[in-house]
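Here we start with a single chain on its own, the form predicted alone, put down as structure tokens.
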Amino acid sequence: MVDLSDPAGRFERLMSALRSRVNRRQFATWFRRVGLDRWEGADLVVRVPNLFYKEWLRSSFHDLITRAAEDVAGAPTRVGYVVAPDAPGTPPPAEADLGPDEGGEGDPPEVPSPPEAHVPTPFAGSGPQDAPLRLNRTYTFSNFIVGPSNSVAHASALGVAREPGRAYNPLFIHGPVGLGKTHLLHAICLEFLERCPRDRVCFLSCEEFTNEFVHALRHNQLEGFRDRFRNVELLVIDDIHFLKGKERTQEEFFHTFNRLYQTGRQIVLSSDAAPGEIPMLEERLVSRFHWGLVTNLDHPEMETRMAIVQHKAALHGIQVPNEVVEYIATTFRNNIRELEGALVSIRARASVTQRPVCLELAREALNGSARTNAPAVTMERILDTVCGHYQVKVSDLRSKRRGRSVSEPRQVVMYVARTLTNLSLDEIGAHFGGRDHTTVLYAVRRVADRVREDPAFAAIVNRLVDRLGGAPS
């Protein structure tokens, strides 16, 4: 019997009473590390093996942990967290230990070969033969300025690249084109290469796999191609909605990411879309990609953009003043590509006219750029904007559902129109069913009460209304 008195035994209390509230997948990646660093009348401090652990926790699970804390405890709990490198606990099982996924299609597991030797030289399967590792040396963490719109997926890559093959893998980042995903999966290599650089790593696009497959196909030399991708510590795929409709691709992928999986080895991934979102893409697949951690990368904020400007800015040898890092960062705000692309050709005036960097140069430089960047702001905008945040359907905004979950985000997309467009309430009303001008006006009031009443409410509010690059009209 465990004994109630003792912390160990509630801890251990604890542990039980969380492992029947979250998936068994969920169980093993998130709880099986963590371990008790105290639990002293009201105050529980949990340890966790690095800082990602504790953010996740924190942002993912903390509510869980409190309450059953509390069930456990019978008295209100504090819930704290302490990184302690050698927490406590074992790696998640195997796939063979788990089972399928709760809703996956039940395959039983590839039975893994032990594997077999090889030449521990970093590589890219961009040919028929090994290849150097294709790396860009400025795609580094230290290089990668980290906001509110990226700090989860720059703390999940951090920790892949430190501790490989443990908690999430795979590691599956999701986002618009130029927002980093791409500097991220380079910077994992990097940071892997510099703890152990004589494992074997591959780091390619999903086409590059794609035609390597087929050249395989072609000369028969699929023996080779798998002992390539299938022998690798660390095998990183940008891309990879690329698959989507190569039924024989997405067949010998699926093979190489469970001979990979089975062997505690660690696979990122990245895509365009989410792994549900990507489409002809074999539901095996989709599974798959949802054992470890999905984290996408969101549209940088304004701060996150004056930010990204300096950096690259001293990167580049320019000196800036604040007002044109503020008016690039404003012009430009969905693509950290163009924030540096406005860089160069601001330098480049600069250079060629031999003026100083001002804000009428800036201007020049970029007249022209703020009219075609900036998209109109339409109420279809809007609502694929807010119903992106809030994870909930276009349908389920406009039905007559009312629970919390639909009608903050209706309420939002009223009075983001409200704001950003000239619609009158009439005309926002039709958009959700032919609601009338009283309840659109309730709701933009309602919002503008919490907004001035709550600053994490507005702080969702004015990130939604900066990602739609409007300003009110």
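Let's compare: the form predicted alone is above, so bring in the form predicted together with ligand ADP.
Only a single chain is listed, so you will not see partners or other molecules.
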């Protein structure tokens, strides 16, 4: 019998409650090394082996632990974490896990295991977005359709993934939004990981790099920050144009770049503009970006667009007749993400109306005004609907204000706009005081992640989408 008057007994009970609430893998990874520091009254403090665990537990499992502890204690409980390297238990499994699979459906995504050899220092706003590697497993080279518009970028990316540090260093891929930059960057990492351990790769957006740098500065953690970025074989930074005007981050990146370059490590960067065309970027960085290979992605030609539509349709499991493929490829010329969005709308319409995909259905699905009696989905309607749900003012959402009460609805608006309209990231950002497209992209991803992980949140978002007259995502 467990003695619940004794903290150790309660803690034992808590552990078995947690064991039944997470999957086996998560338990082995995250809870076996957790110990009891103290449990006095309403305060429970658990010991964890390092800072990385602490951040993960806090960002991914805090609510779960708190609820379980309250169930055991039968009273409100505050849970805290303390790093104690002598925390009990066996080390977590060492196999690589790429973390949530953005393309997958079905099983809930697993929390990735912490890297063994190289424990990164946690940074601000830690959460799943700071997982050591978050790669979309569908963004592989084999899922990338090659045509004249992207063949050089594709070949260079492949070269770098196969011979990192030797083929071209750095590799700099630029081009307008929605043409596959991020896809190629993921593909490089995935290919590289076939042969190398995950802790030798670092993939992140420039916005994340910047935020983590600022956080490290503020909390005196520069050493940890530098260790993290200067000891990898492959550093991949998406949307490097985000560095514009950020002088200190540029300086820090300059040193990171030099260190990696001098030691023959591979650097891969993407940007919405060529190095020399990124405003307010130091000349010494511009010139370094030219040391390796600068290549661009162009708008794909009709045949490439058609091949992409066919390929994506197969990936999504949608049967699409040729005339519809042609129709989509003719309608969306500038942005591949829109081709994919079109397919999703068509599939939604086919399933709602229980009809097979044909040209007529595709026309209806892609022509907002043809939607049965529903008014067109505009940014204004999305803002009104979302703000109505969250009980916040539209003007607050458009303002620079931070804080969860405005940031969550703001991110939801961006996500819904991305789902239901053809607005580009920049156009969506323009509705929020000219926020950068990377900010919008980040918001869209965060909401997409949460929709996958949190059924209650998914229900809210789907209801909002429904109310706006679109098909649930």
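Numbering follows the first chain given and starts at 1. Between two forms, the rigid core is the largest collection of C-alphas that superpose within 1.5 Å. Just so you know, these numbers come straight off a predicted model, no measurement behind them.
- The Cα position of His389 differs by 2 Å or more between these two forms after fitting on the rigid core.
- If you fit the rigid core between these two forms, you'll see the Cα of Arg78 move by 2 angstroms or more.
- With the core superposed, Asp272 shows a C-alpha displacement below 2 Å between these two forms.
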